Each structure stands twice: as C-alpha cells, then as structure tokens.
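In structure tokens, the next block holds one chain alone, the form predicted alone.
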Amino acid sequence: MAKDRERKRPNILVTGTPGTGKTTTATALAEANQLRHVGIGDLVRDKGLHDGWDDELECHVINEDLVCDELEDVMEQGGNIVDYHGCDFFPERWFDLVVVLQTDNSVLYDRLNKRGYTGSKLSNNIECEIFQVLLEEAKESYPQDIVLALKSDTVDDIDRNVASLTEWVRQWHPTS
C-alpha cells in the first residue's frame, strides 16, 4: 500500500506496452469511479516536461523528474489513475495499486499497425510485450502484492477490468 495516510481515495497506475488499452482502461475506470485521469504521454507534450523528440522512436523524451514534480501534489491529494507505458521511475508511495496490460502478440501488432507504428518503434513494443518488461518493471518496483496483471485482448476484456478494477476502488480503504 501507498505511504500517505492522509488520502482518501486511491491512486492506480495503469502501465503495459503501447496499444494494450492503458488510455481506454484508465478514462473509462476514471469515469466509473468519478477519479481523476493523467495521461503522462499528454501531460509531457502539453506542459513541456520532455527533453526534446527522439526521431527514430518518434516520440519525446520523458524528463522524469520534472513529471514527478508536476505530479507531486496532485499524487498525494489522491483519487488519480496515472497511464503510462513505463513505472518505474515513479515513488513506490504514489500508488495502491498496478495495473500491468497485457495484449496477445498478433492482436499488439494490428493495433500498433493501425497506429502507424513501424520499424523499430513497432519491433521494440512487440518485443517488449513478448518478454513481459513492463510486467517485471511493475514487480521490481513495486510491492508484489499491488502488482496485478490484467488481460486486455478485446472490448469485453477491458469491460470486465473496468468492473473488476471499479469494485477494488470501492472496496478500498487507506491504511491507518
């Protein structure tokens, strides 16, 4: 569990390669539960907290620091499920749970497709997917036991996150 006592509401992580449904699951669970969603991708672009475009990934470099930062405050009022495709720089005390998407490989590749995600930036996902990164990032950098890992292949897999996850928040309560 998170260290601050002080919130009343929680805060989820939801991480997995790109394309496994982190922005649908995390708006979705958001709306269900009246919590707050911060896209970290959309976060970075719109206040500047990158460190510059890496062209042959196509897409900004993260400036931790400054994401933590400008999260600091928001994390610790609590009530926010966080989406992004990486975890482990955030504080372990952050989150009370994570949530780690995982797509079968050839539903991964179509969607990355349809993306537009080619070359190395769509072999890397796929390869990062196959090996399960994320899902050992999430173990190594946070308690075992608020680590969970979701399948999210189809709309009804993701229908059924949302009721599972919406009835973890509402069984929820902070330590004391």
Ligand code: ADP
Given for the second form:
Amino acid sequence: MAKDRERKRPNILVTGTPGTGKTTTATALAEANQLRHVGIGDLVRDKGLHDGWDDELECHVINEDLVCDELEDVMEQGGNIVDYHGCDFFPERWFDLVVVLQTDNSVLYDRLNKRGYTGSKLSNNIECEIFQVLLEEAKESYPQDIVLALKSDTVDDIDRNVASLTEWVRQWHPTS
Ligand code: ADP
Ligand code: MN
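Show the form predicted together with the ligand, please, the one above being the form predicted alone.
To see the whole picture, the full complex is given below, headed by that same chain.
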C-alpha cells in the first residue's frame, strides 16, 4: 500500500538539541551500516535551501518545503540517517525510527561553550534541553512507538548508542 513500505533499508531521524551529538552519532552509525548520512544543516547551506540568514539566531532560515522536496527521492529509496535539530516538518512516513539524543545540562553547557556559543544562543539551547523540546516535538510528530530517547553524555554513551542502533538496523525488515 503506502510507498514507505517499499524501501528495503530503514530511514532513521537523529534529532536533539544542538551539541547533543547528532552528527557524531549519525556519522558513526552511517559508517557502520553503509547508510547515507544526511546532515540537514549542510544540505541547506550547500544547496541554498533557505530564505536568507537570521542575524539573531545566527543560522539560515531553513525553507522546509525546499528541504522536503530535495529529499523525497532519496528518502523513498531508504537507507538514510537524517540529522537535524528539528523534526516536525518532515513527512511522518519517511522514518522508521526517530532517535532523540539527550545530554545532561552542565555537560551540554560545556560542549556548547567550547563550540563558541555564548549569551542567549547558549542559554536558549540549554533551555531547549531542560524542557525536552525535541523529545516533545518528536512525540507530537511521530507514532510514540518509533520515538527513542537516548542519553548522550559520554563517549561510552555514543559507542553504546551506535552499537544498539546498529543491531536495530540489522534486524529491520520491510513490514509488507
Ligand atoms: P550535534 O550534531 O548534535 O550538534 P556534535 O555531534 O557536533 O553534536 O557534537 C558536538 C561536540 O560534542 C563534538 O565536539 C562532539 O565530539 C562532542 N560530543 C557529542 N556527543 C558526545 C558524547 N556523548 N560524549 C562526549 N562528547 C560528545
Ligand atoms: Mn550537527
């Protein structure tokens, strides 16, 4: 029936507050399973899928429709790991698993500080993590049973998450 049942390999969305380890985790997971890592931030920048630069938030104003149009064909093929700090504008049917990475506030503070975030950019992201904004967004946008929250405080956590997700990928098979 639905087109999403045609893919032979799963699509995974890795989301979470900036700094929680999405790109690190997605890169390792893609490598371990020969999946395609789709970093939305890079895609938006490289293909100009935005409506200019937001001076206050210091990021591109992402054009969600252009991003979804750009990705439709590869998502239909399956075997993608999408990496983005937002999740409510992708078609629900694209994903077989939605991973929400979570990091302890003080650990995240240090990571973002190291990345050069200061002032409201830093505090907004810490607040985003405290209030579990991405977990709520994921639960509102996808079936509860495909949303998985994973702790990402330490390098051991990354190794453990990549190992268990790799196991999940290997066991996954199309349901029709
Ligand atoms: P995101 O893509 O979510 O913004 P990154 O993967 O770019 O996060 O990670 C941000 C920084 O934090 C990187 O320097 C990375 O090495 C580090 N980092 C991410 N996750 C962890 C973790 N679980 N343990 C230790 N360091 C981490
Ligand atoms: Mn990233």
